[in-house]
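Take a look at this single chain, the form predicted alone, given in structure tokens.
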Amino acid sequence: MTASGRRLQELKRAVPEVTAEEAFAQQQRGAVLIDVREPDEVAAGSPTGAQRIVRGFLELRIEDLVPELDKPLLVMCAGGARSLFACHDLQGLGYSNVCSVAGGFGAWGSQGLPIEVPRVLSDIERERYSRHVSIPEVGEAGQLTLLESKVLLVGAGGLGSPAGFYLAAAGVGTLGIVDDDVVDRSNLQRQILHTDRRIGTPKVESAVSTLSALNPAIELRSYALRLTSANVEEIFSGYDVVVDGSDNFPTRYLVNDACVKLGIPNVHGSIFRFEGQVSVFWPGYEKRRGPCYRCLFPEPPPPELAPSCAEAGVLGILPGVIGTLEAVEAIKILLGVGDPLVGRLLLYDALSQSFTELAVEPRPDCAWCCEGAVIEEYPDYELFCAVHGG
């Protein structure tokens, strides 16, 4: 006998295995079924229901997935030799109720028992996607959930120009842009979706040129108007996430409102001279309730202390920073990793080169999110920002 037949009767003895029958019925009472199964493998079908991690990523992304050491497991491959090293390795991980599917999706599907043909991705996108399928918190199916989901961003100019760019590099399956304004040279400095050569073209029709050359598989959506009270609802619905570049008041405060009424995540970003802020405004949160925008600024402050860029000037660089940042964000909300910026304020000074984080709580007099708020029409943002800013 060889020695990989020895190893194998071996992990026999010390593996646990069920047949395809049995691990269905215990897959239908909670067990977590694992196919380990390559991708190509996985394209021509896999057990209903089941969780895919390649065998070679199994150690590194099993806790995320599957935290109690004592939750039922049951992993399957093609005919079952590789669920038994990977059990093994499982039980050495501390996992205690470990079972391989002896004859692995063979024997499933002779059974007849419930297959489906998940999506995967294809030769192309796992070689541009190649740099986030090998980092455990993404992966494949992580980088499956980018590509199937959508995000709007309010403005195409300074921060979301470096946001746009990221998140249409990172494969977001559907980009929304909105913006009523034209490029113009003064936006050349710091706006890097545009060129020399569109001045006076519409930004989303520039940055979808830009952004299409980059990733020509991702669906880019333009809104070439003024986001208002009118449309706002109709514009974000369906979008998953919110990434807020506008550099005015009203729309901050419309974004605002508009997120928490639908439920979206709110990726705030701004930026004046040297300095720049990002947050997370979701009230929604399912971990601890953030605050909204209102939270934070319950009404406008002067515009004297307020300038817009064109009248206080911005270092070009400054939104390349603040723009990325709210990408990053953006990303987390999607992959549902790491900590958001929910409940923090995060400042950077380029001057220091520093960054300063604040934590911002709910108010719980917040007429627009408070528990129990009811949320009717929206208010004339203009006029708002006119009488309680000065």
Given for the second form:
Amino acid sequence: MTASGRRLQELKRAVPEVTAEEAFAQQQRGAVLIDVREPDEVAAGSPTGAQRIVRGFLELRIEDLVPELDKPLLVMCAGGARSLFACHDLQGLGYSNVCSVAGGFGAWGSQGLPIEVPRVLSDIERERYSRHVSIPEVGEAGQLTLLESKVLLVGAGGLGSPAGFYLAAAGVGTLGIVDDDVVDRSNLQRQILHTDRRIGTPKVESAVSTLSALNPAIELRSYALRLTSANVEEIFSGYDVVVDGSDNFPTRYLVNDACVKLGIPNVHGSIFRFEGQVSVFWPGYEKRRGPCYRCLFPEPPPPELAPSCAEAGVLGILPGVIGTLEAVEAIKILLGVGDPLVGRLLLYDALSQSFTELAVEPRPDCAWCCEGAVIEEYPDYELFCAVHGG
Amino acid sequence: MSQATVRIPAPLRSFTGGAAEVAVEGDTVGEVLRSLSEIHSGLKQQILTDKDGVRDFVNIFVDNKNIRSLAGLESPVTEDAVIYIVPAVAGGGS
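Having displayed the form predicted alone, please output the structure of the form predicted together with its partner chain.
Okay, now the whole complex, with that chain kicking things off.
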């Protein structure tokens, strides 16, 4: 007998085995089924609902997936040999309830048990996103999540530029961009999506041109229009996250109101000269009840207190910082990692180079998001801002 | 009386002669803001309503907490407290 054959005989005595049918039954009761085969094997099919960790990374990644050492684990390979080695290593890590699936995926398939063909990263995607795949919090599964995600950028200006660049680079599979403006020479001090040669062309067209050059594989949807009460729901529906990089109060309230109504997280950023604000307005966040934009600011300020960037000026790099922070929040939300800025307002002061975090709570009497608030139709935002702002 | 530092946001600095921070005495947030308005006239109506409430497009934070979640303008101010005035800002750099 070969050395590996002798070792397998030893492992068969040390590691409990279950049949494919037993494994399926245990999986239905909550046991974690782990397919440790290579990506090219998994690409042809894998048990439905299985976790897929390639054998070589099993010990390094299992704890992120299954932190509880007493959780029942079922390990599967192609024929039941590699899974014995894998189980032995998991026992060595301290997992106390580990079984190998006898006959492996071959037995699973021949018994007619459910199989899915998982979406896996192509070789090109694996290379492009390799620095993401290496992060335990992202990994292949996280990158696939990003590729299947949809983010809408409201505004392809100062904030939308860095957010668009980084979300496209990160492989967010679908990026929508709403902007009704054209590129102006005065934009180029900060709106890095655009170029000198594109002065006069629609910003969404310019943005699509830049972002498709960076990442040709993602879908870019352009909306060369102004958001209104009439079109907002049709445009927002289906997006996982909205990144607000708009430049006026009517749009900011409309974005908030539509996001609250549709249950979409609203990643907010705003800038003024050397200062910026970032938050995530998401009353529906499952881990804690967050405020909406109206909880923080029930009314817009009067126009003399709310000059636009055109009037007040803005440090060109400032939207780079704030828009990038918005992109970080969007990615965290999509991946479900970390702690988003829900109920937290982050202030950035470029002059003192300092961040301040302030607590923002939902208003119990918020007109738009409080419990019992009836959302019927959107108000006239121009009027709302003119009346309250007047 | 406690001495507090009030952080003035950029949109309101035209009322403080450009100052980003103003040191003001007071035992409550209301006292501090009223004293601040006496030093820098014109600031009061940007922050406070005629009925002595906080205007709806402004938030006041003391020790990083919104005074709405505390005791409003009656929220106590401790020595060396930092009070933030945070107005709504629309700009997105377009």
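Numbering follows the first chain given and starts at 1. Given the structure is predicted, the values throughout are model-derived calculations rather than measurements.
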For the two-part rigid-body motion between these two forms, are residue 145 and residue 320 assigned to a common part? yes
